[in-house]
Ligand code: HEC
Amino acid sequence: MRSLMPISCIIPLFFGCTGDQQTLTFPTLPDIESSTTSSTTAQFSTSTQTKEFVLSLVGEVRGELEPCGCPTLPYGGFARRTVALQEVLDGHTVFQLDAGETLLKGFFSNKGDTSIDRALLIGELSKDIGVDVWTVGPSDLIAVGMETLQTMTGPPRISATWYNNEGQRYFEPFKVISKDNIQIAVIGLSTHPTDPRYQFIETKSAKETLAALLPDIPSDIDMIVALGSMDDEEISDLQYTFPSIALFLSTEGANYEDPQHKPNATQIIEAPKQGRFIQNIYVRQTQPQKRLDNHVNEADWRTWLMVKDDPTHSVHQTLAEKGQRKNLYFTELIPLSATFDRTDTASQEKIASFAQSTIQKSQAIAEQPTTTTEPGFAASGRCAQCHTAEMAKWSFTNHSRAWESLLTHPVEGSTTNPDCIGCHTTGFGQVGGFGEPSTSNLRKFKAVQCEACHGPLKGHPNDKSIQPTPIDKDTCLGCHDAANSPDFDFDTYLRKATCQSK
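Throw up the structure of that chain alone, the form predicted alone, no partners.
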């Protein structure tokens, strides 16, 4: 059963009750066998030594660099994640795992940012933050292409399921990670790309892959984990098939069900979307290469976390008794809230530099000469000369106050964040539209004006070839996507937020 703690269950614990078509060349691929010998191959240990560690899981980061302020809960960001890992997991042995779908911004909308600069920064930040291994996913391919995905700076990438037409893998199939006398093997299971540009990739099933690969895992490994953007139905069928796999760690499935432990099954734990939370999995292991069990109540686990360094506390005996010949685990979903805001993280400097560069590029595009195919933006003042009734109605909507909402929002720096500016102004990064947040640009293009929905109209109505674009659902989904506007309903929002009178 998928295990992802609902937000409603975790918030009180913390806050109280309040791509492109290209000629493809295949670089020299890694020797598959070499990855299986990267660790020592000592005989399997029968020791019942207890080992305690944490698997810190993320997935579907989707190119998000900073907290997004649109949802009710503006969580996330690499800077907060850095602080949370340092403060929440201080004193623990931590393995950071990324289930993939990491690089591409805007996957859930029609306003995707395929900027390779963003993707490369995400890879760099993931490495800086200490991610130990990353299973690549289909949207990562869309963001940078195969060759860049193989060679870019970032955590070690794995995929046991992707092959070229010569039967060679593009990435190492698994990664052995050793920390504090604990060794885990992480197997990468990437789902098949659906983008037509990447149909040259041959994908083997997870079942076939694991059956062939597990005998190659070194025998002295403490834990084996399967990690990746795995298909719901396929991975659910494997829960009883491979008892040596301790956990299946996946991106969030389409058919989410409430957490429920399945006895004698390998548990599936999902990563929350867009880097807004981290899923910490606390492990107390006595049996190497065996499934995990959660037969310990939450109160005992939380007590253990508080008194972990006090061996005289009775909770240690409780866990020891319940963990006899069993591997125990407990999951905790950590919201990356303002609690973890700091001003001295190195990631903030890199993100600020990227934001400044993005705005400068947008300004350069905005200053380009307009053409008949790119007529530029007239701004709402010009529209109001003919459409007075529509303008009056629009002035009472949230769209008209979109820029002001950034000024009052609790997420600091929203007015200089290109991820925010794009949906709170008109024509950002387009010819003749909003570029940098200067006084003159704000005077003309702040807020979600007429042309944000109807398209650039400079020259209308004198130039009969320039006509407004009808509004449809796809127009709105550029900003009102599933991640940032989860309650979006086209008909309701159309009446409330635009000049439409019906």
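Having gone through the form predicted alone, I am curious about the other one (the form predicted in complex with this ligand); can you provide its structure?
Just this one chain is shown here; partners and other molecules are left out.
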């Protein structure tokens, strides 16, 4: 009999991980009923071996280094991801896959946060954390450009769909990864970049690409998966086309709550967004290079873990029947919550030094000489002298309290974290604006003040060349991005929190 890891280590969210960490083992379901005698043979699949492993999926990490400060789902970050991988998947054979859209942080206007530094750091951290393969996507290209994307430090990159005008691929089309006598082949399906700067890339269709590649996949591979930022519609059309592909693992995040199992189809599993979760797909395979047939539901799975030593429990029978000549899988979404906070992981050091250098750069930019187009920030104390009505209205909005929200936020260090202060202050990393969070700087620039919307206005109204910036949706989106303000709607929000609100 195979040994089984203690249940407490598989679901530490619920039970806390204690006790001896035994070697992996994914449940060998069919053996269980005959487990009292040592000479029994497996009940099924005598011709093929049972392989047990975990695919751990991320995608759309989108430049997020640390837990998001957002009011909803304040999860994520590399430090927690490191801990979660160690603790939740300890003892398992794990293949770490990144579906792409990894490097580029959403709209962010701070000029001191040169996104290239962030992108390079994300590449490095992804490699450190042990990502086995990464399908590059359109926003990765925007973050660093093609040449850097090909050469930067990071996990091995693939893309089977992107070609240059000479018909050559920019990246390896697929990668074979071997661990513990299990071999998986991962094919990279990147979607076509919409950015006009990258129209020189020719993108072949997923269908054409897979049809051409599958014959090249060695026959001794256990599982074939396709990974990447693939187009949703295109992929759903292919769910019934390629029976040898076990899974389509894609970006998007829409279905991550509970992927629906479709019978006789290649399942699509979408990666959770912004690095806030990891999606673990536990596989128990008896049929190589075949689809995953049966999704084990959570109740059965968790029950089974709890009663594994009690072969008389009906769940053993249920799962043995489900596993009859079938590849079983169970998906588990792990929120990277405070449960996984530990002090001093290696990634934290790198992130801290990135934060420090971002603040130094912001300060250097803040100190640059002002110009007519970048006149610098006067701060709201100045505006109040003339625009008392606007000042009064603004002071009742949440914008005026944005700094206090950081002070009361449970995540420590947010008041010195450039990934928070940029949106909760005014003029961060802009000429004549806010740089290092010193007490005197903060007194002037804390909270989302007038000039966060109206633009830098130092010199107004005396200098007529200095005019407020017209306000539209984009004024808000720099801060009200999808991660931090998921419910943002321009018309609704505009009425609620400007200097013009009722």
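Numbering follows the first chain given and starts at 1. All of these numbers come straight from a predicted model, not from anything done at the bench. Here the rigid core means the biggest group of C-alpha atoms that line up within 1.5 Å when the two forms are laid on top of each other.
Any chance the CA of residue 470 moves 2 angstroms or more between the two forms, core superposed?
Yes, residue 470 moves 2 Å or more.
Would you tell me if residue 244 moves between the two forms by 2 Å or more at its C-alpha, with the rigid core held superposed?
No, its C-alpha moves less than 2 Å.
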